[in-house]
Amino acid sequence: MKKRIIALVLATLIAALTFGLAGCGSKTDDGNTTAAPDASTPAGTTETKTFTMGIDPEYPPFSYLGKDGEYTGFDVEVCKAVCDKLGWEFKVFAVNWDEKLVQLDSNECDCVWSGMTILDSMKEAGYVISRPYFDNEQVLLVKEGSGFASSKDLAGKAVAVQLGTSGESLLNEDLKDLADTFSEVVTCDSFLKCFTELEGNAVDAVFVDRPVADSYVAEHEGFVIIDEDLGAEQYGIAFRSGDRALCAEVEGAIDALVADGTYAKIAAKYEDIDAGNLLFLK
């Protein structure tokens, strides 16, 4: 009778050891913990990859917060078109510009899709940039009526710039002799406060990117943009160290766009971004 019990109470632990080995997983041959199936996914279901982009918040006509709270741009209606070619859910997140890297290696975005200037010294430390997909120079945006014609007349006066920009580096090293003939370089953390400061009398010009400045121009009054070009770059995504296959994903998916015409007509929307700037156009 004893043995009976016992033998029942054995039976009893064994199927609770082994209930609960198959509720916290098994042990896969390297070692590693595998969970549970969810009872709620139906078997041979995969999870749909959410793919999210990393972008500056206030950098029209490419990434902004449209009027109906949304982030739209020519940069986010492509990634966006990107994602729903290969299937991925979209998603974005707004960067600190002037921490963008560090905000992507910390996985807080899957890349910096943003008007970014590719720079030699983020392909020196290990991002995988994408090819090129559009070309950009340098300008300044000054008030209507100021009586500056060029970069020279501004000898003398302030100006401001977006911290973490390509504009920044310019003034910091190959313009460096024109920054200091400014009486002083002003940095805000975006475009926007820039134009505020030009706004309010704080500095007499913005030093921005073409395209930005064009936008701008369109839909404020009372300013212009210097005729001359201070310095030409190219934009393009940037990837984590390691990501060269999801980089070539996302282009391949953007050449897909071109073909179908897609591109194109994303591009169309934008006014303020000359289409023969396009790289993946041509």
The other form holds:
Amino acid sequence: MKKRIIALVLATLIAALTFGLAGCGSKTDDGNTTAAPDASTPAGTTETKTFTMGIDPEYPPFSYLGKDGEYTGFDVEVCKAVCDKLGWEFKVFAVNWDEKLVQLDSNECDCVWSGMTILDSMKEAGYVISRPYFDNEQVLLVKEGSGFASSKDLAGKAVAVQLGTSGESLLNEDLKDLADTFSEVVTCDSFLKCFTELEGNAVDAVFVDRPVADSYVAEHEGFVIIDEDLGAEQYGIAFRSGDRALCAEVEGAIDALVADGTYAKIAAKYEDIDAGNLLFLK
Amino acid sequence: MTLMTIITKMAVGLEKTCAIFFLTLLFAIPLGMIVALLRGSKIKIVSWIAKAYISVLRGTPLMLQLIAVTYGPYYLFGISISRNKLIPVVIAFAINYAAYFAEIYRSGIESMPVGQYEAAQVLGYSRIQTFFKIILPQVIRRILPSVTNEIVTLVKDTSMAFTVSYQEMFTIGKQIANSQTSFVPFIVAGVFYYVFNAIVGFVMGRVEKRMNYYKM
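Shown: the form predicted on its own; wanted: the form predicted together with its partner chain:
Full assembly next; the chain just shown is listed first.
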């Protein structure tokens, strides 16, 4: 008798779960979609085109998960405005940053737009890259009071960098001599992990893009940026090799946003992004 | 970057992959036996603790355990994160794999017929002698295929150490793949893992043959 009751309870539970999940499933198609007005229509079948931007979800201030649980950031807001302008349905897809181009190729997203540094190797591999939109530099972030004043002081010290970022490429190529003076270059799967490693004393410095460092220093106490420009570079948006027209369309929309002042308005929200470095505003 | 440079660079990481692999086995195999014996203990509380251990470590992802072991002490007690990542990585892997090994050992021990214990008792073997001289060798022979399965999985799981920024072979492969915008390092990684596991399979096959004496 007891066994039968337990079986009954279990069966009810399983049934409830199955129907419950099925119910959820019909409402949203996956966890990566953000508040799209009509998410139940499958992508591509209706007249409204869906534009999926690929972002690194841990890359403030350009792209990150906001306090309300929705993806936000400078790049995300600009892309949203672009989609509004062009009448596209806007979607966000969080990529695995070290495999972003593979994910772009496999149509998981339509562009990679997330504080992405333009590398020559991307162009050589055939990707369509938009006009650069941001002048970036690489800096070293260290703990306050650690006494490191320049990159030379870090000889024999461990430095963390995010895997797949331009900083990591720089340390492997143009800044190889500097990297060789470090005791170790530790690659992490996100910048937030790099910062955790620094906070927990597992490394002595983090090699990172200036706006990311600025935004981190603004929100966390006890960190300083070594004022030394270690590598100038530019951000761009990557599209698949056949999407030259799409790229032109997006660039055109950004130009329109610049003209009507929306772009500057979005930029004003992000203090950590130096407006002087935003190339579309020049 | 030529294929040769890619291979040499990744081979450096392979050393770290091997370090995780061998150290994990070194600790997990005996630890698993201890857990299995405790689980079979007649003292309720002891067997209950061992059950809880297995339940938690099998019930949560290895990735989570890696993060917990590496960063947990810092967040909870402010202890600096270890600079030598091999230590937390091996601890996490060893406690995780010990849970799986414990269950494999248990399945082997419980599969032995009671008659053997009775016969050993009649012949005057002590309980310890019975276990080590009669039961254990047969158990080992029986569980070898399952153990091989776990070891093969371990080879592939080593790539998860990147979660806590340990620079093993696959991480280095990803680094090269990024800076060169190339797919070759992944192919190289695949070959490395496959060859590693082929060797594991071969060695374990030989061990199985050697243990055939204990086959019933």
